[in-house]
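As a starting point, one isolated chain is supplied in structure tokens, in the form predicted on its own.
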Amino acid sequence: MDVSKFAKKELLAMGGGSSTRAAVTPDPKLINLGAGDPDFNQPNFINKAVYDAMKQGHTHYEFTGVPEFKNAIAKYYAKYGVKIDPNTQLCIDSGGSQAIFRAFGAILNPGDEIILLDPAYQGYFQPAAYFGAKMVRVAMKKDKKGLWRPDVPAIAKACTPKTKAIMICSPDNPTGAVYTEKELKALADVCIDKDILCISDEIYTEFIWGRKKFIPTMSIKGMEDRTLALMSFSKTFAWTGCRAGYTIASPEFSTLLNNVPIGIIGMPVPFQYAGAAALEKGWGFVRKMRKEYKKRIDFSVKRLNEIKGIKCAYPEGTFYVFPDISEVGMPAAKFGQELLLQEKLRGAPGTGYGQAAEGHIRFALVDKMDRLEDAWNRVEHFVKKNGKK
């Protein structure tokens, strides 16, 4: 039966999902580094909070979120200097996907256009065409580090009459900037002017390299009501597949997120429970992961550097490398579908996340030292063989 008579229009234009979340082949020969899942187990003690909370029976219905997880969440936001309301300011979601798919349910309406970087993070894509909303891509440029930052001329020049709203990654995703407090004053100073609101994804908060420092959205002047900010569990403590989210906003724009009709389909009440353990004492395991993603980048940006035909900037944020493989003269998408095929490694081409992306390929640093040793060996090999002569 042909079901297009009856499907949502904006579905059957939305097209395929993200690539790292597509399903491949079981192979024992297979490195995977596409998909941004944590390879570290969360600990025991949130497991066990789980437990203990159903075991007391924290089993029934919680619309507005558990106080608890609540308040854990505004004293967590309190360290980066903002000081939010967690009775008016929060709206619990599972997971970062649905933060996002509310976030822009909330404020998108058909024929309204929100600006997306290029590149940028897969999840932002279909969510928007599903409301009807017109992308927007503004292509980021490169500094002297090899770095994206965002071009913020060009982002105010993209802003029409219809433009609701700018869509942000720091640390982003899949490029590794982290923006600087210049760079989101400038940011601001785009929003006021032009009437628009920021989404900003700060899931990757814990994750931040070198002298950089996470700066929160909200806390530049002007930004307090014009930010929503979308937190979540999956990369600082190794949730991914217990969906754990949350997005601050003012108490306005929270009435906004929290009625838009999702269902009864939000975190879990048990998984609440434990995510108020996880932010009063999940720090330690953080910091191990921390540990680990930072020797992982420190030897992976190097061995990448070392192979002709690449160049790796070193990321300021996030545990992703994304680098240059212009040189080898393929692009990006095959130059993907090749390295699985030939050399059994996955990664991401930059097309996927955008078209200012060619001649990139992400890699999610999410497997062991000895296996990312491997699977650098591996791209030398596919280099060699498959690049300019």
Ligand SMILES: Cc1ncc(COP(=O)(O)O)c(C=O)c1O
Second form
Amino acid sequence: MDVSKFAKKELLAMGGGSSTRAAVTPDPKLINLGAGDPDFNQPNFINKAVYDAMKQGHTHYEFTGVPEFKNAIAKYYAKYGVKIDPNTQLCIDSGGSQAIFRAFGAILNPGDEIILLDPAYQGYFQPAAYFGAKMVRVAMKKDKKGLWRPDVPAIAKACTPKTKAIMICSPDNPTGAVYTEKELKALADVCIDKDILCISDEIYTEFIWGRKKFIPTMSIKGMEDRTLALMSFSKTFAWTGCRAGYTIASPEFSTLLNNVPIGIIGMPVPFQYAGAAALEKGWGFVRKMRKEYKKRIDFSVKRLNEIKGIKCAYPEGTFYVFPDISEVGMPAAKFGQELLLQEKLRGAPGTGYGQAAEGHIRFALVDKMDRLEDAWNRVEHFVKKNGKK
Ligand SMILES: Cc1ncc(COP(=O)(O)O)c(C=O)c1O
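Moving on from the form predicted on its own, kindly provide the form predicted in complex with this ligand as a structure.
What follows is the whole complex; the chain from before opens it.
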């Protein structure tokens, strides 16, 4: 049956589906560095905490999140210098994606504008389109090290009376940039001057390399009430399938977020208890993952830079590399398709994140070192065979 007569027009306009691990046809030779799904499994004590919570009868309605979970989140965020009231400043969701949907749903009317940087995580596009908002893309700029930075004057210029918010991501997927205090302050000036909000995606907080440190947007003067900070357990605790996330906002915005009608609460109660356990006892596991990701990044950046035609900046955060492949002389989408076809290696072409990222491809370092070694050998072989001579 043709559903177009019945469908919400914004949904029809979106077209195709998403690419996850499961969507890829299983092929033993395939190395899938496309999706950012950690190859670590969440530790058993977390799984057990879910079961224990169920055994203890924590299986009932809970309208705004259980206190144990909300207190643990507030304690965690205080580590970064932001004190929040767990009772009035949190909105619990089943993952960062739901938090994005809820934040957009709370503020965007059809015709409103939201500033999305270019490149930006694709998960912002569909919710913005779904709510009928106009996405105003502002290209990031590369610095001397080849790292992408927000172009604050261009962001200010892109604001109109219809602009409701700017969406940022630090540490940034796909670029690996971690915003400096100076950048955040400059962005805050724009938000205050133009009277707009900042939706701050902070889900890669625990994956920062070198001397960079995480600065919550909410910690910047004047941004306490203007920030909706989105968090997720997907990357922090390798929890992509179990779904856990939350938004930190002012009490007024939290009320608004909790009014978005997507069920009484987004995250099953037993998992909230497990979330509290993870925030209390999960840091050894996070350290282990971090050590391994760092090793993978060190190796991958060095190895990719050895390949003629490829330039790979060292990411300040996240577990992605986002090499510049423009000298290979092939559009990013074709590079991605052919790499998959010829070498059975999957990456995510830069243009999926925006036109500014033409000539780039993102690889998620979610496989073991020997497999990564194999992957970069495949890239080298591919480039030698198909690249500009
Ligand atoms: C920047 C960013 N935000 C949000 C998400 C969504 O995460 P979740 O799995 O919690 O829905 C992702 C997932 O890759 C992401 O990279």
